[in-house]
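A single chain comes next, written as structure tokens; it is the form predicted on its own.
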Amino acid sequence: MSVQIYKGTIVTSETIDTLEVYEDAYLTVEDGVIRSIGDNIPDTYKDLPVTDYGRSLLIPAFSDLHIHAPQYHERGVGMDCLLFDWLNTYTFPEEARFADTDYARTAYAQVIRDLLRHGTLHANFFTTIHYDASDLFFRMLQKSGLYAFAGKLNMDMNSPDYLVEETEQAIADTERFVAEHPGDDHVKPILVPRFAPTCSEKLLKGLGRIAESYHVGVHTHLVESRAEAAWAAELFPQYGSDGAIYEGCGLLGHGPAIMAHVIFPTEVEERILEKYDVVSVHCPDATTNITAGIMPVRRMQKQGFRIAAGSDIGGGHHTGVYTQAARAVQLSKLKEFYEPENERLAFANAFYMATAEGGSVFGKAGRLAPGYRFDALVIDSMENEGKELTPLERLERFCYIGDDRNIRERFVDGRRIDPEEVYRKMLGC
């Protein structure tokens, strides 16, 4: 049995609307799981050493539920483009380079290192259509310490010739990928149709059969923009709605369903979100950069829909998902200003998205509470000399102006994670 005791100021989501604070508290971890949080050390452990973090904050690790791993080199480039111009000018040529597994290894190692640096310890990924690079990435994730979902990307139409798959081969390769990568406690496979306009009905139905046979979930985009939603409806008139395409092709109900953006959900989409317990992913920077729109986050939260946070690198330009908690609040204010019926977010709502809601996809994660895994970060005090802040003010300041230099420690399953050590290991895969 392994036991660690930490002292510090603990901040975690209690509910979607409230943050819980334990000042100068003791947190006890046994075999990677939190056993107690309180003012005193339980008698069972009272003679064990304590790691005292002083005024530093202990918070849950961040969860990023929408990352385009092969777009890492693109972040911050072409941000004056709209979606389809950006895809054709930057994204598709970059993704084509992942036919070279040496290039893929170098890029993916940097992605993993940067996520760890910024405290993202649970993540959900897109890759590319290339089997070997996707296989490599999955194996790298298994050695990284991250909790993750990843799968081989699918697209067989309305894309550049060099990225269009042959439909039958795409289905066969995806089934092979799922069969050869059953996953483990940390890393699991997921189906990844890019988005409906790039996938034929035959491909989507083939993926639906794989979902049912292997009990695997799906990760894609949903009503990301009005143009994308209208195009999907035009291409699939028999379904009439973006969400209905995935439902009609059998992709839902077999594992986690994670849908990025969900900016313009119709009543049909909302029915599907509820029926299949879909996790919608709000990516504020990305939807601003490509001018897609602003997700009606608070309205959807109050309706009971699950909303997590995502960086969407490279559509988003910052790897740290904590920045997206801050940006979500900012965008919600704009949404409320122009559409008063859409209430703005409180910081507690946004932090919940980036930790508790996203973490819930990975089991008992996303909160610091007894019974949860100790997947956690230690954040420095974020205070200026001569001016003390409350714990909640320090946490909010970190999300607005902090960076990876403010993260003192990272823990997964109670074990310390060193991003540079993991990076060196990734290069050796």
Contents of the next structure:
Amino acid sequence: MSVQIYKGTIVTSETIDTLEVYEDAYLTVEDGVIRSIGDNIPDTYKDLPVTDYGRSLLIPAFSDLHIHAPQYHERGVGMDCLLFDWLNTYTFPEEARFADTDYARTAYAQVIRDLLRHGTLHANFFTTIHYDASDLFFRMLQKSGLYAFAGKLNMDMNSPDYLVEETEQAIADTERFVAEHPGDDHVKPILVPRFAPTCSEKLLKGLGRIAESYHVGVHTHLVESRAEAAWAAELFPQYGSDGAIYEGCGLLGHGPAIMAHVIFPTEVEERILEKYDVVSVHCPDATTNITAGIMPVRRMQKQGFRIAAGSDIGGGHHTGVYTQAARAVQLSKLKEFYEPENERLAFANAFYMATAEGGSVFGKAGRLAPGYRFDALVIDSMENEGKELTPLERLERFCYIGDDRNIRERFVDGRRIDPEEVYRKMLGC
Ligand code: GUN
Ligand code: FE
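We have the form predicted on its own; now please give the form predicted together with guanine.
Then the entire complex follows, led off by the chain already shown.
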């Protein structure tokens, strides 16, 4: 059995409202799983060496539940557009480049390296419509150490002629993708219809049949702007709303359902969120950049809905999802300012989204507690000389002003991960 012992200040979500702090505590790991956290080392391990991280923080790894991997190279560009202009002008031409698997390899290797650098060790991805590049990405993920969901993207209408699938072929390719990529403990396939306005009913129903036959989940966008919700309802009058379309086409209930944005949930969407235990993904930067409105996060949390955090690269411009915990608090304050009935988030509520809730999709992950995997980060103290901060202040400060240079170590399954080494491996895929 392999055992490691670490000493440091541990901060982890206890509940959605509370953070638990263990100052100068010992954390023991047995075969990648946390065995104990406390002031003492269990007797059996008394003689083993201890890695002491001093005033650094030990925190759970971050989980980013909505990333468009092929949009990595367009981050921070076209950010004054609204959704549809941004898609047509910047995103669709960039995604079309993934017909070239060499371009895809270079871009995907960088995304994976940079997510690891920024402490995202669990991730849920969009790809492009291209089979070969999506297959390559899946295989890269399997060698990366990340815990991930990924699939082949689908879109067969209202799309440019250089980036569109033929319906029957789309269904056949997606079934082949799922059949040929059963995945493993770390990386699993998921269905990825882009969003209702670019998918025909025939395609969505075909995906619904695949979901049922192969027990796979679905990752898409849901009521992400008023314009999107209205367009989906107009295109699918027989269903009438985004959520009802995915439900009616049989996509829900066969695996995890992960829905980005959910800014304007109606009663129909709320019923669906509850019935299918949907994880909604709050992506505050993207919401600000290219969509409209602010998710009613605190209200939805209090209603008991599951909400995780996402970067939504490249609609969002930041790689580290910890920045989105900070931005979620900021946006919630604006929402409360304009709509006082919408209570703002406390920092603990936001950190929970980026760790415990997101991590729950990847097994026993997202918290530091006995029985959970040691998927964790070691973060600098974030203190300036002469001014000490409490552990909670240090954590909040990291999410607001920290970056990848403040992450000293990354662990998955108790094993140290080196982003540069992974990058070299990815380029060889
Ligand atoms: N809706 C449909 N496609 C996209 C996309 O690529 N990014 C975002 N944020 N929203 C979308
Ligand atoms: Fe998105």
